[in-house]
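Below sits a lone chain in structure tokens, taken as the form predicted alone.
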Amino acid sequence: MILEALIQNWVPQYAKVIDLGCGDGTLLESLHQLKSINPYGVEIDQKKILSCLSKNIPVIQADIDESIRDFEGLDFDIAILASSIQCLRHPDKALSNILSIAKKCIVTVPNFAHWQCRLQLSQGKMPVTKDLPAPWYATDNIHLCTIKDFEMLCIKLGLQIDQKKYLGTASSETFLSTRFPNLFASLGVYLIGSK
């Protein structure tokens, strides 16, 4: 996978990992096995936590709008925020702290500006997409924003963009998801730091 590789390229060797929202902890998993990173997760939903368990991933439960504090003084090298920020209740807050933790932060921000949220938009409908999976009824979901957006959060947070790529629905980059993101990037990724 695309993204998987890119995370991977960004994450240096033997790095202390934290994955805000790791899910089943698959990544950290490839992670460790690739990089020898030392992984950490967090995550909420306890059937995940069970799955990084069984790979051997050390996990909390937690929320991470309400947790990442408790972390500091811990000095990871690298935090992973993949499809989540957009779930977070405080993302500017979040950013924030997320880097008082970390040196960096990889974070992947579905793009609601993609030519077919705006095609579904203009059919009356919310999107459903690669990216942006669940029904409106049924998803965590809570701040939708375009890559536009999350860059110009960056800037007013005074955050540093290191690194960014624009991925396509088919989770490639492409001359138009390069050349125009807002339109035709259904995925930005993105290594941030503190300036």
The other form holds:
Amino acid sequence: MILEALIQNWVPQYAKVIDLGCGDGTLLESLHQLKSINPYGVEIDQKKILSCLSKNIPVIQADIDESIRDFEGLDFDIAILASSIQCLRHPDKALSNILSIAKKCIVTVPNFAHWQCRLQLSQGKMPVTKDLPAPWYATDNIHLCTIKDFEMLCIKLGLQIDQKKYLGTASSETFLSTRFPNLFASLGVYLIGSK
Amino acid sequence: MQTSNKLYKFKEELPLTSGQTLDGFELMVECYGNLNQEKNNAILLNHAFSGSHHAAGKHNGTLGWWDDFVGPNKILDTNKFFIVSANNIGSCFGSSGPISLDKNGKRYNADFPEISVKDWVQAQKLLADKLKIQTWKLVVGGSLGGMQSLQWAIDFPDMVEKVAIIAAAATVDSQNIALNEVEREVIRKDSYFYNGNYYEHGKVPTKGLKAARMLGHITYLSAQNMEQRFGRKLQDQQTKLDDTINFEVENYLQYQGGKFADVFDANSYILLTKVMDGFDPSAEYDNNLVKTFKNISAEMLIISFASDWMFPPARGKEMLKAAIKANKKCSFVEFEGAYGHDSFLYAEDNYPDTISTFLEGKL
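Beyond the form predicted alone, can we have the form predicted together with the partner chain?
And the full complex, kicking off with our chain again.
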């Protein structure tokens, strides 16, 4: 999967990595195999916590909204927020706090202004797409945003986007997704540091 | 599962952290399952403050304290693992303690030397040697047993593959010490205590011990749990243990306290609460928990219960943070727990699965 390959490229060998909203630990497991990282997952769902333990990935049960600052001063190199920022109650606070726990942060943002979303909304329906797969009644997403919104928030919070990739629905960069990201990128992937 | 125990006698001197020495000692031990030929399937199970070596199966009609977890096809599967459970020194269930006789055949009473969790670990190390166990697949325990498990991972890093620290903390806090001191004082002030030499007077300070346990027992439950179980329900006239009793919760505490005082030793109670109060592995490492954890090579699992007000999740997270800072593999899982501090005894929610998945690396 290109997204994982991309995240791998931004993660240095032996890095100490915290994945906030790590799910079943798949991403950390592959990073561990490829980059020999020191992985820590944060997850609230106990079924997913068991999946992490079964993969031998250390996992911490915590609510990201409430606990990011608990991880301050623990020397993480990289913090990952992969498709979980839109599930947080305070995405702005989370983003500004996240760089107090790690040197760099990798964030992925499903783009609510992708043309498929716009099309479905124009038909009067809540969008269901590859990067927003759940129907409205079953989604954990409470703070959806667009590529443009997210980048404006980064500016407002004084965060520096070191790298960014705009992925189309096939999880790879296309001519259109890089040229007109807010319309053709399904997912924005960012490497963020502080200014 | 029927179980039997065995008394292991150690002739060697055990130097204690207090500077004193135990001139030989005995450990009462129960084992479950079989040690395989490679000797790599051993698990060490550490009991809590007032617990014993009897962790699983039936012995003299009594089920072990962790029988939900230990047995064939259970969480710690005795078909696969060899599980060792020893009564700690200073306790009163068969291992050397205040009620044992010293070399001269005199009962120790209050003169049993001061013991630490570290001493327990040293004694268990000698037991492991005797059993020809070089590594523990898992060292696990709840409450004071969790602290003992942590001490194992610190003191013998090469012997511990995984450690599960349940309903425990890296030290007890001031409130815990305060409550323990009240419990000790209640025992000391029993007129049958005689400075701990009660056996010489043919008496036992059961009243003080009972009252101490009643107080201790409250700290093992949660307010919510007590409210649900007893609320303000009045005790049935016929089953009242005592005329002064009005509420069910009073009767319950009287009953539990009395039952405990019949089997436990007052000097052991005082000694073991002191062991708990004194537990502080970081004392050897400049009072720095991160430094203390640096040596650990075991994978760690810390489990806390939200309803536990003795060692609430914040105390578990304190260990977690130190472990992460020390770059150790450490997981932390929290459960609501229906029974307060005692929740570690009950196989509820995903708590048992969490332990077995951590142990066996599969769901």
